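In the block that follows, a single chain appears as structure tokens, in the form predicted alone.
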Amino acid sequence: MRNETMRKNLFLGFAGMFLGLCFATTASALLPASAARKTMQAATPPPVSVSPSVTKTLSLTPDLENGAEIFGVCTACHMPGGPGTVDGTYPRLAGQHKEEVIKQIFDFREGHRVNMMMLPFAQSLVSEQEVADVAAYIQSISTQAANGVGPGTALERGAQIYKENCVSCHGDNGEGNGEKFYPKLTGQHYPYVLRQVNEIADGKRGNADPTMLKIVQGLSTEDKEAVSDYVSRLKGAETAAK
């Protein structure tokens, strides 16, 4: 029952999804191209943020039970047992924090993060309650699946990167730390921290941090590539964030 509501949530969150999209496309052409420029200008993503259902959800005691249930439906992207894909597409969601998926719940919802793939998604969990119950699951999950690594021909450049830069956030063996929404970089599939480090230089991820952002724009397109390959690379403990 609960699966057939999130799908019946799902089909009308895509919907809405297209509907909009098309209206966007259709105004947009019609638009003069100074006035296209200011209508993008101001949807852009407003400044990073813990919002208040964040906390408030923070607060809830999660059921793993109907955590389980609701993991279900993600699975179809993410995979059983939430090891995301090898080629970056999704990625690998077990054990991560589960403040850093509630937090990237709401920001995809509230707009500070923009993935139309995942907005349907993050729209069809009802409440803070639901909210809370997948984090706390998909952060109880393990998994031993091999994740995608990069090539292998900078590795030591991209550890001195990551020590000089990302340590002090990530950890050594990035752990990540969940009560400052640092995500768990262990076991991330290659292809997809690439993707993300390269959007946030771009400016196309709204809710990066100030600092984070810095540091990524301060890298050339070889320093960037060899971070993310030692970063998929590292090996913490396969449990899952406490």
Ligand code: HEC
Contents of the next structure:
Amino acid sequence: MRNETMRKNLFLGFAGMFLGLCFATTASALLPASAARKTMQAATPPPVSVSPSVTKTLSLTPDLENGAEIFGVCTACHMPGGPGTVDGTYPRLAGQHKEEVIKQIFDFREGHRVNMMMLPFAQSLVSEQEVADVAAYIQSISTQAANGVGPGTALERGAQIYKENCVSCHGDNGEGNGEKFYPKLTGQHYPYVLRQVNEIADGKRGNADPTMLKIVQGLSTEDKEAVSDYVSRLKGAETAAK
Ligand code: HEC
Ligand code: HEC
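Switch from the form predicted alone to the form predicted together with the ligand and give that structure.
Every chain and every other molecule in the complex is listed next, the one we just looked at coming first.
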């Protein structure tokens, strides 16, 4: 008798599950295409907002030769060829998207990002044309110099965190996306990556992306180190200039 009831309950349970499944499948099939797109869009982060100076600078035609000349002064810290320094004090610039470079220069100038070493040089570019020139030059250069990497002790964990949390914006190989203002991370020095991740998580980087901010705030110290280490080992720096 007890067995009989159990079987009955089981049967009802399965029947219920089956009906539920049918309903879900039909519902998604019936869902208008626009609604489906909306659901997808919800997962897409909102576009990065930039100041009018950035938009204007991007509309100019860059002069690479002049950019190379201007870059001379930048090499005092970012080094000839733009590899930065392996201790991460000075970030690698070579091959960075011009959109990202332009945005960062105006962010320093407009006080959204604070660094006392960099600020006077962001200010030294007297016109939007100069910013356009040096940014295009920076994107055009590449470097073979090895970058600073992390301790290599938690790379699997780092890879997992990166794939789950960072790929959607920074790309599989850290290539970023110039048009969307997602910086390229490939070839960047571990101590610089970690410093930025920490500054963003601690709310010290005023131009932080709000979606990224929430993500890195949810990471432990070990996780931030692991993902930064993984980032510092991403390859493909020389192929993802655009
Ligand atoms: C006195 C040293 C110094 C000089 C010279 C200098 N920079 Fe920097 N730059 C820095 C430092 C330090 C940082 C990192 C700031 C931080 O940690 O937030 C930086 C960061 C940057 C960034 C942001 C990179 C990123 O990935 O977000 C850009 C772009 C940049 N510099 C461009 C330039 C350009 C262009 C010049 C020349 C006109 C220049 N810098 C000259 C020290 C310097
Ligand atoms: C929603 C998109 C998004 C996600 C997801 C995201 N980021 Fe970012 N990230 C950005 C944007 C946009 C910037 C540049 C903000 C700005 O304009 O200064 C940035 C900047 C950075 C920088 C500083 C780069 C530089 O050159 O200064 C690092 C490092 C970084 N992200 C690492 C990560 C890591 C690691 C993860 C995953 C744990 C992650 N990001 C997830 C959008 C994102």
